[in-house]
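Presented below, as structure tokens, is a lone chain in the form predicted on its own.
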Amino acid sequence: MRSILTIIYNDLSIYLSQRGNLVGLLVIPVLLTLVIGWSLGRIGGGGPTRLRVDLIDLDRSDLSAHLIEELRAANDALVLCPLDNDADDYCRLEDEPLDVDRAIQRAHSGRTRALVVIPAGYADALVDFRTVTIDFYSRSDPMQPGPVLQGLNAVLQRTSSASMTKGVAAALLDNLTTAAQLPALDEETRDSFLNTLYDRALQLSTEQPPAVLFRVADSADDSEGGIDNGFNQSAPGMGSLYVMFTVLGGMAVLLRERRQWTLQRLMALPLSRAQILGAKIGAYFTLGMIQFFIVFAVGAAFGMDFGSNPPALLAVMAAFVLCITALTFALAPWIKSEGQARGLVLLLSLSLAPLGGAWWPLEIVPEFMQTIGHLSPVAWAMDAFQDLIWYNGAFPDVLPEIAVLLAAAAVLFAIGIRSFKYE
């Protein structure tokens, strides 16, 4: 083990002693992270364009269905789970039923922005002009209601207005009948009149334009929040991009070491091939993690949100770096020149990064491009980063992404180790 660590230390010392490598490791990634983080914050493109909200309808009536439709209309950014879940399982339900207890846990952990529970008897309470309570669970500050609560309040206000109209009309009708000493209407006629009035009031409220629409604020509205949101996208995105630049650059270094007989001299030492290969893999894995730490440190300096599970974030970073390291060693044996290596680094980095959502959220591209994008390991890493940073996810939430990255790393390492050239 000591021999492996010595080789890793020596390789890192040589790499860091070259000024050009330091520029690529420190200066350019930091500048691009700052520029893109600031830019995304200005245009409001740093965050998710959809808000995941759990909704459980215990009433299952026409009026509760109407409330749900009104909530969708009031805020077209809401994805009501499980009703609006898609084939990609955007709600992350994992084919498990969503009951109240599980939904409360999801809201408590920040897995969803909020939980709305429509109680049984909701429709009867509205029709009879009785008080009804809709449970709302969220981690947002109640003194600063977010877009979900604002939209729900706007919808409930319109719905309550229709119920109030019916209640007031019933009271007026009873008072007029008593004051004028008129015979009371039979119950069927009275209920028919009030229900018609209620339906008309509800229709009029529905025809009103939506009261709340969620949109990401621009710089004039919320400059500080915009910067934070921008770095939540740019730090993991630029980190992933420059991890590829740094680690895939090892293809040229490995070729140079073979041509300069560095690897051959290592073979003359009392070291096994496994030790030499393990040291080389360890060196580039360490460089990739250093690159991630540098870019994330820039994000932290500008208020980036790291979520509530740093070990899970670290595991995603490690899985992605391991995958790119494996890709490097799978391709290195087939490289014939340093120019070919540099061209391949640029081609892979500048195609896999935007394809996988490093430059912009994948949610803004068409669905077929999202599917194609997941051919890139960057997409799996960015999915996991988004779950942890935007939705405050836990370790189990990112296990599928980590598993895919590790599986790809295992396959690529098997190819690379089998064909690795020491001479």
Contents of the next structure:
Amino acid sequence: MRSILTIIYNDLSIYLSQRGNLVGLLVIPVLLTLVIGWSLGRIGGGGPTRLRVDLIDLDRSDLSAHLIEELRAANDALVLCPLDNDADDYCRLEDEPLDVDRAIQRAHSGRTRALVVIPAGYADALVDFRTVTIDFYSRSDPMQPGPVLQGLNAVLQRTSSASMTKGVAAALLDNLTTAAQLPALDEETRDSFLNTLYDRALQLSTEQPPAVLFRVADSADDSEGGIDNGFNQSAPGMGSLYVMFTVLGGMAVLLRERRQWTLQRLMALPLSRAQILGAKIGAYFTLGMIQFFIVFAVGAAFGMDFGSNPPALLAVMAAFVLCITALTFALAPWIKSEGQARGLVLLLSLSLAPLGGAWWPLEIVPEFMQTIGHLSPVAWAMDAFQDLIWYNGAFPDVLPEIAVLLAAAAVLFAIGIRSFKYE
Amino acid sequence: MKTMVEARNLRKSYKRADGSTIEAVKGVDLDIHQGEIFSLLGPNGAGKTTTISMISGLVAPTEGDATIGGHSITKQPMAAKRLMGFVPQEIALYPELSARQNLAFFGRMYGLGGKKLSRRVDELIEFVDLADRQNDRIDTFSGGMKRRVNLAAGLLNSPPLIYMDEPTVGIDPQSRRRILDTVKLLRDEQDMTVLYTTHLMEEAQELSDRVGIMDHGEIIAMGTQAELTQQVGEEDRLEITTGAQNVGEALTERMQQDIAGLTRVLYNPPEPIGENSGESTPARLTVFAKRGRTALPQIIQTLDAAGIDIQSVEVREPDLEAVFLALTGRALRD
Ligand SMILES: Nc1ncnc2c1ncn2[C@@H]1O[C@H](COP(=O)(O)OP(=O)(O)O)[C@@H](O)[C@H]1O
Ligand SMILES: [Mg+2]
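Just the form predicted on its own so far, so send over the form predicted together with the partner chain.
Time for the whole complex; same chain goes first.
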């Protein structure tokens, strides 16, 4: 056992002493994890989701201001542009004025979630109890209204019911005055009375919490695709990809060890073949685990979730690394040159990774591609990682995936150990 | 006399890529006595490395077995391997590690550790005279320095037996001298048994107590140098390099018939050196004769008459080269 550990330690220190290897082990996977993580979600994942909504107020009245205030209050995720733009230009206005045409363009392209246009004469129409049209533009499916439309509807409902209260009261007042033959109120008193009534009605409907509170996280329309944090996808995905790059690269190293006769020198030592093979397998398994830890450390630094079952997560990592190590040993005997090995590593990593959902979740690809994807060990690992990280699964949830990975490892090891070239 | 290595009927066949098999070693019997330097002498491809690989447990014999100090290399490989050190033909070292790191790693694999390990590494670095470069990476070393570390790595466990497979290939004359002296030192001062392979007659001649001559996978002659040269008798050997003119079989036969005392005449036409250097070895006529110096004038006369240019003539006493020539009809080439 001590000799095995000595060989593993020696192989790893040789591997880590080479600057080129550190680029592949550390620099590139970390960068890629960051880029993919940031592209798929927000940095850090700590802050609330924000929905960019253009709002153009052509009325500029107290009542339109009131509507805007209501809209803000209805959903704190809404960022109304340009009113609520921040120093970082979250609205992405780039200091250009926002007119209706540009805003429609933005809603159309999906840059904003929606566009709300409050027409000129909104306040007058409301006061006079006339029909008024608020324009709403969005790419979202009207059959599945998104959080913006839902918020707007709730606000408009309250505003219009307050306005209706006022209209009904005005009619009631006029009819009452006529029917009871009371002296007509002067205009000013009447308006003041009706406005108080309107405010009171609005206040009541606002204080009364709406029956449904729309939270962004509840929304199926959320285009973040159900990933709370981009690193929940990018860390396991890039981890799997780079475990393949790093561990499969062992094919070339095994060839070199045979060519430079260090493998033969080991065999002239009083060591059994099983010890030598075990040490070589151990070295690449350890390297693969190190690779996973590096990438997951990046994810952890950016608030990635690890689920609630660390042992299960470790087991999935180990099963995947073991499977890739076995693949390395199954392929190594057929490799004739280092160039051939490099080509094969690229080919396998770059086909198995996307096929298995390392770059994007398999859930978004067509069903037949999901089926084909499960030829890749990456798909099984990613399924298990999703179960644990996204859905907080427990050990039994990922046992099937672990079993598949271990079974594949057993078959590949059987091939690899049988045809391992000592000579 | 105790026998250290005893090999019986060792055979090894390899499968070629095209499916045919090649018999690299065809039934080798070997006895190496304790405390001697035994050389396997033979041209490239003779099967020396394959033989050494089988008796060191690197390669499983297709047939036959060998014992090291009484332990079968196939059945008790651990016990057998503990008795031997191994210096492969290749520089079997990690190029990314320093000389010291390489030796320390292989030393640990023999179970050495702590003070004992570092003392042994110090000793060996001193022994191969590399103290000033011990912490430099192997890939910065010259060929001769690499060879010396390669040799030191075979001595880590202070084995009673060491195999050295062409340990002087590709190095400068000083480094070669140093290694040859080291090999003799191991026998004379440390009482080690050495199996030494080479394709160079001079090395075998200088070092060996006994020699096995190998060709095409077989040991074609074995014994002390005196025993071997006796096999070719008391004949002298005349090495004559000739011009580009072809020496036909008719001429060599005529010489054999006409000149008294000639037993054999061999002709090796020029052969290109290396792949595409454009140079070639000179044509060489080898003549075996009872009294070479007496026959010489007549030989020169005959060649002259046949229009063959003579560039040089050398008369050699019987040596290993002559044995190889006599047995195979070919020269051992460098
Ligand atoms: N692994 C192998 N596969 C196929 N042929 C081999 C292998 N090793 C050696 N040979 C062949 O066996 C013969 C003997 O080789 P080797 O033992 O290396 O000779 P030497 O060491 O005397 O130069 C050569 O013809 C060589 O090509
Ligand atoms: Mg050889």
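Positions refer to the first chain, counted from 1. Only a predicted model underlies this, so the values are computations on that prediction, with no experimental measurement involved. By rigid core we mean the largest C-alpha set that fits within 1.5 Å across both forms.
After superposing the rigid core, the C-alpha of residue 301 moves by less than 2 Å between these two forms. Once both forms are fitted on their rigid core, the CA atom of residue 331 lies less than 2 Å apart between these two forms. The rigid-core alignment places the CA of residue 116 2 Å or more apart between these two forms.
When the core is overlaid, the C-alpha of residue 71 ends up 24.8 Å from its other position between these two forms.
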